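Single chain ahead, written as structure tokens, the form predicted on its own.
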Amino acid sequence: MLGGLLAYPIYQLGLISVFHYTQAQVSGGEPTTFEGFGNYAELFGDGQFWEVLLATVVFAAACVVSTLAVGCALAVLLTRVRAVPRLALMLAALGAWATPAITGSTVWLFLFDADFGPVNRVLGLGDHSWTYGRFSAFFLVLLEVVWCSFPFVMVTVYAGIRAVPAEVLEAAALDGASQWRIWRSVLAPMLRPILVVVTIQSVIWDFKVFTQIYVMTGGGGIAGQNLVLNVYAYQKAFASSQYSLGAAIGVVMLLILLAVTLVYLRLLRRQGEEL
């Protein structure tokens, strides 16, 4: 089952990349060349190619990291506070999180509208179009992907914290240890399993966003100041039926999302052997 799932597309993505595949092969008219690594030089040779990929890795690990210490100071504000406030933020939370992606990024654009958006009557900015412009866009789309994002991290680490004997915590507080000296020492180390798990899923999610930018920046911004390399490999795929880049594209998303989560678990291994 996980060769038919797993296995078997990402050979097919794999033999398309080395092959001469566009709308010509799709529709028979051309026969198939092999072009070995031909798409991935010409690829790499691309420099826009090369501006997409520094724009995700940046973009996508400012998203990473606002999604966990929004998730992880909502995880502690759980505890913190009674059980009908409770409720309903994490009632709340989970509505963001149940938000299918078009949807959210469709009330986002509303609420910053440069017409009709109430962001922009409460902050007094006018008709300032927050899409227009390659940093308020980003941001824009970042804050999106933060609210429908955060709420797996705060479900997930507030589970671990509850899962943490009180009498821990009660024995730090006593000892004078501030919240913050108790998140650092006593309660990530404890919860590093789950914070592994979290964070990798937040790299994996965050590093192949297509819908929002897709949907809030019509496409990858004016000019393709905002594309990410999800949207690049779509536009290549399917905007220009060059199949073959599109499929080169994904495998290099492949290869970079495996590459930092086997360094990522390294590291990790590491800093608990010295522990």
Given for the second form:
Amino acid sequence: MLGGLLAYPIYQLGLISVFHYTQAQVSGGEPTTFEGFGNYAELFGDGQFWEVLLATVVFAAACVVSTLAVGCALAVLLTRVRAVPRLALMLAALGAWATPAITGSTVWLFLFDADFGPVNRVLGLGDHSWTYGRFSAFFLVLLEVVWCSFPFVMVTVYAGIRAVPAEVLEAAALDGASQWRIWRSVLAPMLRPILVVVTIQSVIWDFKVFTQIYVMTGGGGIAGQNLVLNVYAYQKAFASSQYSLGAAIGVVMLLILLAVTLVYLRLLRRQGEEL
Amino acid sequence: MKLSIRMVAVAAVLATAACAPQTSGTSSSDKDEKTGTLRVWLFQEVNNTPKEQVVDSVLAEFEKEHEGAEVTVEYIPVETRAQRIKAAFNDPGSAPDLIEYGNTDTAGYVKDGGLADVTEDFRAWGEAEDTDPTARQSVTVGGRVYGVPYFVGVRALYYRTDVFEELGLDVPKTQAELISTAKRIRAAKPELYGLAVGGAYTYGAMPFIWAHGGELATGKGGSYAAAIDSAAARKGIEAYTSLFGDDNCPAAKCAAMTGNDTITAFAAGKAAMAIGGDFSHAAVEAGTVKGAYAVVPLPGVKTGSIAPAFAGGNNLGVLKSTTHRTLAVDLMKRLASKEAQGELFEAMGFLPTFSDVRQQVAAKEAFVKPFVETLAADTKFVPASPAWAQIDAGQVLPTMFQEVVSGKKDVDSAAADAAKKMNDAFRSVG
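Let's compare: the form predicted on its own is above, so bring in the form predicted together with its partner chain.
Entire complex below, previous chain first.
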């Protein structure tokens, strides 16, 4: 049953990706034709696809690193502060977590709005447009992505730290280890399984980011400079009804994510750790 | 992880057995019932009540004429029309009999197999001969007619009379004057855009290309070839993109703007000029510039000429899957008749698609004069190819303008890239 639920959509995705399948085929205006790997050839021959793929990988990597750094730092902070500030930080993080992506994106966009945004007013930037430059637009989206996904990392890692016996930490502190040293030599190795899970989760999330880019850069930015794979696939599949091309992009994304995850697990296993 | 041989075998069998993804058979229906319920989808406009009243009076007459026939009208939101109509094509069982659709979608819907060929009915329809040529072109694909024009929309130049008076400026008579006037206003009043333009405002940019003698694409019927990289078209692109910059409309803001954004800026008093449609009239009237603006046709290259405008608008079409073809065609003709279009204009301000009716209403309402003049001068239409939907959704033209105004590419290479993408799209639809 579970296998069916998982396999059937993927099977359909793969199937559609080897046919010429647009709106005309769906509604029966034209017969469906088998294309083999034609859609993939078209995709790989398209310079824009490689550009978008590169942007997606770099952007996702930046998001994952930032999210993990912020999440872990705040998790450690949580263990060091007293109850009231801890509660406040927890609530703030949960608030960010619970905010729907569309709402979050819109609010961030407003904060950085060229004409009415408070950020420009506070920084005295006049009517500087944050979404005009490629990197500044990606940076803006990165902030939003980190903001809405660090709570998961923070809460999970915090729970992990709580499970670490207090004596271990105490012993390290007595030996004169700095906070950073404790994290690197004691906590991180003990939390490895948890870190693996949140990293894989983050990779998958950030690689598939859609809403933030779609909302904050108006569907891909000036001249498509902020397109990521998911938005690109949407543009192909739904906006212009080239379902088969969209499906091919989906399959490529699936394979990339699967490969990343497998390589990661493999590396871990070689180090003698079992998940 | 290990994939078992058995699983692979099962997958292989499935893959060969199931063969193709689902399609729905919308071959045209053989049935043509003369009674029963006709389902109609029309677009939900902002402030829809006057439209409903016009439609209701047509329906009342229709139902009186056809005993046993009943009509239900559903007003569908414009934003989600694409999904709704696609879904209707996919599921003939719950599809309507008659729909309103945007005229740039005609070729795509025909290729999808969604619209019924009504060429003979259109020819036999007495009123059809007064339909203006561009409107007729917007329902025609490969020489066959797939609907009737419902109304047209066209754009012209809105300008602030108070600003022009204060600075002692004349209304621009050529495109060169338009550009220099815009820059003079910006220099005198840096808080205003001279002429509000948008990198994503394709329909505002097209008149510049056409005025210089350029075309988006050339060809007829099925085979089109991009012409956006021709020398004439590039001159138009050059002219339009020269309006982006700190001396008129800063690229950092204007590159991403759409047509609506430019009208919003104008209505809010942030621009001295804007290219807006007859359908933008209400939005501008509701803004702070009410009473301090006028509209003239967008000037062409030569003194006194009018730049060819894009003839937008909506059509009505009968679905191929209808089981009440005769009734649906009759209702379509009634809804789009001269009388009904005249009433629709009075109710909603939508311009009639019949040249003679349009002249009559222009005499009554002063604000439509510049738009009717523009329509009378010359209008053009996007390529009647299903590839247009792909080109439009793929943001080919906005990307081209944005690449130029943001300095990523020069006009020649941006136009060449756009032409390549357009040709790819034309080729992919055969």
